Structures are given as structure tokens and as C-alpha cells.
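Only one chain is shown below, in C-alpha cells, and it's the form predicted alone.
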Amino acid sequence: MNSTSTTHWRFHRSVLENLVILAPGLLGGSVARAAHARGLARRITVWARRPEARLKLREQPWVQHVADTPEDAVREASLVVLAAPVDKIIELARLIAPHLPAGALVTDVGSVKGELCRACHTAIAGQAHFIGSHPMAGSEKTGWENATDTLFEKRVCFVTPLEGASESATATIARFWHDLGAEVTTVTPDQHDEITAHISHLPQAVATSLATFLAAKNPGWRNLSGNGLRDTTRIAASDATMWIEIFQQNRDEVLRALTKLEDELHGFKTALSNRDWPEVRARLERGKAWRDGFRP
């Protein structure tokens, strides 16, 4: 893996004057019910594709205003995230950006970077700053009625930006994820983007293999497992249409990782059928020690 570049920040908490979420769901909801809760924006904008939707967060006392269009949203924006599905980020970016204000600032909550911080850059530059963000929080659960105003608070966030982007509205996004509760760490799109599919989508990856390989079996030995199989398959429970999304978009960076833990796989099943126990017993505290590192 390549060495990753980390910016620390030092954080001074501001108010912005409109916050647009577009396209909530439950990372945007949980946005908008954070930023409520901790008193970040003076006014809270969002916009939902479908209107009754927008019906009902009319009603959410953590709205102060829905928009029916995504350009009405932005119109006099500080800070719009774009929080649609990954593989609408990019159309939105590119539909709201004549309408920005001068100087506004974009980012959004993609799971996958590289392209879509180019793209989304590209469609904007010269009328507002696009810094790519992701934060590390999502759930099987899915829709803004899910969200909550802790979503973030000590999970980390990725902010992406692009070589050259300004480090003024870096450091905007990078205060904003602070100050709804979340560990700030910056690397560059691509860098994100190997970084997550060894930790993120290759877990699903997994989860989901593992869980579509036990589906072929005696369903009643489900209900016989402890608590083991349902931690490691957790995550085989999230939604379906939005890991296709991330696959299509992270899909080199995730065959790379896959065929690394193919050959671990291998190495395991090669000492197992040989008994050699040593190696057996090698990998399984490897893997202990790796695991135990993680903090609390």
C-alpha cells in the first residue's frame, strides 16, 4: 500500500449561514440532524428526488427549509453536500454548478473517490471549490428516517482533496467533519480509494460471500450458530444496490485486493492439508495480533 499523507488540523468552530444537503439519505439525514443538534448552520436546506419525501422532511424540526430543485437548494449556499447514491453524485455536481454562488463550497460523502472528485472538480471550478469527503459511517440501515445525530462522532471521515485544491476550503471541510463529531484524516482521491477497498469493500466482499456460500446449505443451521457467524456477516445485510455502485466504481482497486487475500486463503488451506500446525497456529495469532490492535 502506498504511504498515506495525513494533515492535522487545528480546528476553530464556526457557524455556516446555509447548509444544503441534497438528496439525503442516511448519511445526508444524519448530516442535517448533526449539524441541527450542535448548532453549525444557521439555516438548513435540503432537496429529495421524490416529492412525498419532501413532504415529510417539511415536517423534521431539523429542516428549516426543502427545496423543490437541487438549483433552487443552492442558490445561496455555503456549503452544499452532495450525499445522492455514488453513481449520482457526479450529474448532480454537474447540474448545480451554474447555479452556485461565487466562492461556495461542494463536497459530498461518496464511498468511492478518484473519479468523482475529478469529474465533480472539473464540472465546478471556477465558480465554487469541490473537496471530496467520506466519512466512515454508514450502516445495513438505510434512508434518512434512520438517521441520528451521533452518526459521526468518533468515526472517521476521510476529506479528499484534489493536488492543487485550495487549502482554505480544505480546511472548511475538514472543520465541518470535526465539529459534527468525526477524526478528520486527508489523503488524496486515489490513496482513498486503496485504503477503502481493503477496509471496507473488501470486507463486504467477504461478508457477503461467506453469507451467499452458508445460504446453500441447511437453512436451520443458522439458528444453531453463536454470536461468531453474525458478527462476520453483518454487513452481508446492507443494501444491494448501493454496493453494486461501489463496486463498478472501486472495482480495479477491489480485484487487486481480492486476489492478496486469495493467496492468503491459499496459504491457509495449504498448511491446513499438510498439518502443519505451526503455520496454522502462526497465522491464527497474526491475525489475533492484527486484531487486537484495534482501539477501543
Second form
Protein chains: 2
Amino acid sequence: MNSTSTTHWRFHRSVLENLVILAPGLLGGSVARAAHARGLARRITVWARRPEARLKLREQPWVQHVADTPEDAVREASLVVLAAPVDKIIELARLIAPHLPAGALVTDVGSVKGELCRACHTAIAGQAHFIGSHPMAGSEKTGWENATDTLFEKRVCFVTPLEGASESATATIARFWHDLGAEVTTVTPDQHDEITAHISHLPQAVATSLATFLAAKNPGWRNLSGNGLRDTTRIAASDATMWIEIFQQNRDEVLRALTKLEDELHGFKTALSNRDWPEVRARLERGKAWRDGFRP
Amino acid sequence: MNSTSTTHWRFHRSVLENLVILAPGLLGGSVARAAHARGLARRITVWARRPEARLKLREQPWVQHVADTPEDAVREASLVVLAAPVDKIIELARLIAPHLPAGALVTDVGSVKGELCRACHTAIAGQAHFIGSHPMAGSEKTGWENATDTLFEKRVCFVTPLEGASESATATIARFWHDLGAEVTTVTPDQHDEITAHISHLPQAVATSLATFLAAKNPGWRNLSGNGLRDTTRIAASDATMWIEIFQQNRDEVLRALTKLEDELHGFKTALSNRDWPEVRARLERGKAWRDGFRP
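Could you give the coordinates for the form predicted in complex with another copy of the chain, as opposed to the form predicted alone above?
Full assembly next; the chain just shown is listed first.
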């Protein structure tokens, strides 16, 4: 798509004319609240699926307009954030595509990006720009009622343009998250899915498996543990419905990561079994060096 | 050993005449500080291996006497706490045994209990009572300089009498930890080692293996993670020297637990591989139910 002077103007200002959030939950609501608090949009428009949610949203000081349909919501959009669950985002992109103003920007907050970005790009191309996003800012709380204007501060946000995506559209999305307080990392959608399979989805599978094993072994033992087990299994308490979607969408990358982790665990077990204490120590020390290198 | 009226008097008072801590580190130092703060001993005696540590300990307000040898330290002991690293405790028990007053109580703070309790009991029996302890109150900090008088508050402390151990000695040790603020659980040394293999040593092996895998895969990715990976791998940063001793001493139980965890992880992977989403969901939900059941 060609940039016109209008789209240029729209893309390069840090204040958006009309920020549209579709289906706000914790993340979408926090985008709206943070954008409001930081003065990043002249107008914030939202649409929620349930009528009762729309009624409540009308009372929020950080919302200027509540639309009754996604199509209505996006008609004058500068930037649309698709904040629905991962399996509903593509559908929503297809629904709004014909109603987007030329040159509008569309992003999302989904946890898996490869298939989603390709499908959304296809749905929207020619009309507007789709550039995926994934702010790494979950919480055990859900729903826009729990949204805060500080949720993204110092949190990583992936911005995931497909190859050949508009650089100015990518830069605007990156700047948007930066302005919300996030630390932006730009990678391709497939790189994103490989990285998060390892640093997010694999730890979830491990924490869940540790939890299900100990639950079967003796659930009462959890109350005898120190903080180690508490921390190691904290994310096992995450929402199952959210995670089933992530595992469905990133199955292949997670399987690859799980297989390699099985090898690593087996290596630890073999060293222990062989009483190869130098090898056990080397593993403990490598793990410590890596963990000590986390930013504070 | 027969109780005399003297030992009875010594055992059943909640204020100890002479509490002796040998080789205080974080745990031993915190026992001394907490006992001092709570008025649990009329006199606190310590011995440290290094002369410079003994000099510094003389300046601490929570120490009444610093002995130059373990043998001297225990001559008038009511309760001796062996706070040395796990692989030095048995040696220390053998060293002090001939110098203990009749009916004295001896305990320790080691993380593995089976072999240790049997060896310490053998070393000390006939002279005094050995009843093992394991307060689940570690920290990434080490050394008595980091000790606090609140370290044991609301933390689990295992008390691990061998079968046939004196009930009054066991009750006194249990009361001592209770008075330091801990929540006491009494189990046999072998039960202790099975439980901690699962709730403490297994999570360490898992966190270490996740860490070493991700370190080899791409160490830079750690800076892109959210709090999930941060928590799941926190204990990978633990002290390697402490852990090598624990794995050496509890090798068989840890191997058993690791093998079962491998089965559990493999079950998760199989469900994912087969796109058996009801099974993946069931695992996520079982893990969540278990984790939600932790006491606050």
C-alpha cells in the first residue's frame, strides 16, 4: 500500500487521533488506561462483545466512545488493537477489514504470532496495515476491570512485522508500546513463536507437569514446601483456557522445545545416576550463571 | 538412655540453660539470633571453625560465650545445634560425643536426614539424644552475618526422630522450633528424604535443567521473558556447593522422583503431540487445582 500524506501524518505523530480497542480484557483495558493516562490518544473507542460490558465501559473515564459493533468501532480508527483471545483475533480482523479507513494501523496482543500474523495480514492488506504485537504482561487476574495504567511498564513487548511489512507502520507500533512504557523487541512472527515456546510455553508445560506429578504423588506435601517449590510452580495456577489456545497455536515449537528439555533433564539424571559429581556440579554452576545474568 | 530428674528438668523447660551452636552459618546464626530475641536460652554458646569468625562472634550481642573448640563448646550444653554443612555434621557429632553432658540434646539443620540421623544417633547414643531437624528456611544469602531473628517464622521445620527415639527428646526439639516461630512436622528421617526429594530437590533439578537448556539455546532470550520464567528458574541461582552435597546424600530418592517426573512430562508431550486437547486441558486444570491449594 502507498503512503499518502494523510497516512504519513497519522503514522508519525505520537498522539493518535482515534485509538480503538476491540474486546478489551486485562491487556486491552490496560492499553486504554495507559494510553489515557499518558495522553497518547485524542479519543479512545472501545467495543466489547457483551452488552452489559459496553454499558459499564461507558462509565469509564478512560473511554470516550463505546461502539455497538466492531465495524462501527473502526470506521474512523487511527490504530486498532485486537484484544480478543488468540482464537478470536483472526475472525475479528476479517470482520473489520472492509470498514477500516485507508492506511489505518491494526495490531493485537496475542501470545502466538506466526499463523495469526499471516492470516490477519491477508485479511487486512490493501486496506490497512497489520503489525502483530505481544506484550509480555500477564497476570493471574483477568478482565478489563483489573486493568491498570502501569501494566506495561518495563515489560517486554514483541512487535512482529512480517517480512516486507511497512517500516513506518512497524515504527509506529513500536513507538506506541514504547510510549506505554514497554521495552520493545522487533522480531518476525516465527522468531517470536520460537522464542516464546522456550521462555514462556516450555516453563508452563514444566510447571504444570511438576504440579500434576506432585498432586498425584501426595497433594498434602505442598504445604511442607519452602519458597523454591512455590516459585517453581507459580505459573501452574494460570488460566487453563488461555493456555490451551497457546499450546494449540504453537504446538510444533513447543514440542521441539519439550524434546530438547527432556534430553537436558535426562542428562542431569544420568550424571546423578553415574555419581558423576563434576558433571552435576558443572550443570548447577551453568544454571546459576545463566540465572544470575537476568536483568534485575 | 534413662531419664533422670536432672534431664527431665532440662528437657521440659521452655527456657534452655545453655544453647550451643556449632559452626553457625545462615541457619545456625538465625537459630542463635531468634533464640536470643525470644528469650529461649539463658546462655548461647557458639563455636566457629575459623579464628577470625570467632573474634567477630565475640562482638555479637546474641552470643554469651565463644568456645575455641567444639569439645569445649558442648561441655555444659543443654541443646547442641550442629549447623555445619551436611557432609561435616557426622564428623562433628563424633567429635563432641564424649564431651556431652549426660542427657543433653543434639540436633542439626541438614537438608538430608536418613544416613545422617543414623550415623549421628550411633555416634551419640548412650551419652545424649540425637534428634534431627531440617528447617525449610534457606535464602540465596549465606553466612551468619546475614542471619535474622525472623528466619524461621511460618516456615516448615521437619523434626526427624528415628524409630524408638525418646519421645520427650523429640517433644523438646519440636517445641524449640515451634518457639522459634516455625511450623513443625515430625516424620521419620527416611520419610523426610522422600518428601524433600519431591518438593525441594526435584524442583532444583528441574529449574537447573531448564536453565542449562536455555543457556545453551540462546542466553540472550532470558531478557525477553516475563515473570513466569523468572520465577520458574529462580532457584537455579542457588549455591552449587550446597546442592551437590544434597544430591550426593539423597541421590536414590531424587533419581526415583526424576524418573517419575520424566514420565509426567512425556505424558504432557504425548497429549500435545496427539492434539489430545481434552488431555492437555485436564493436565492444566489438575496442575492449577493443586497450585491453587497452596496455603497463602
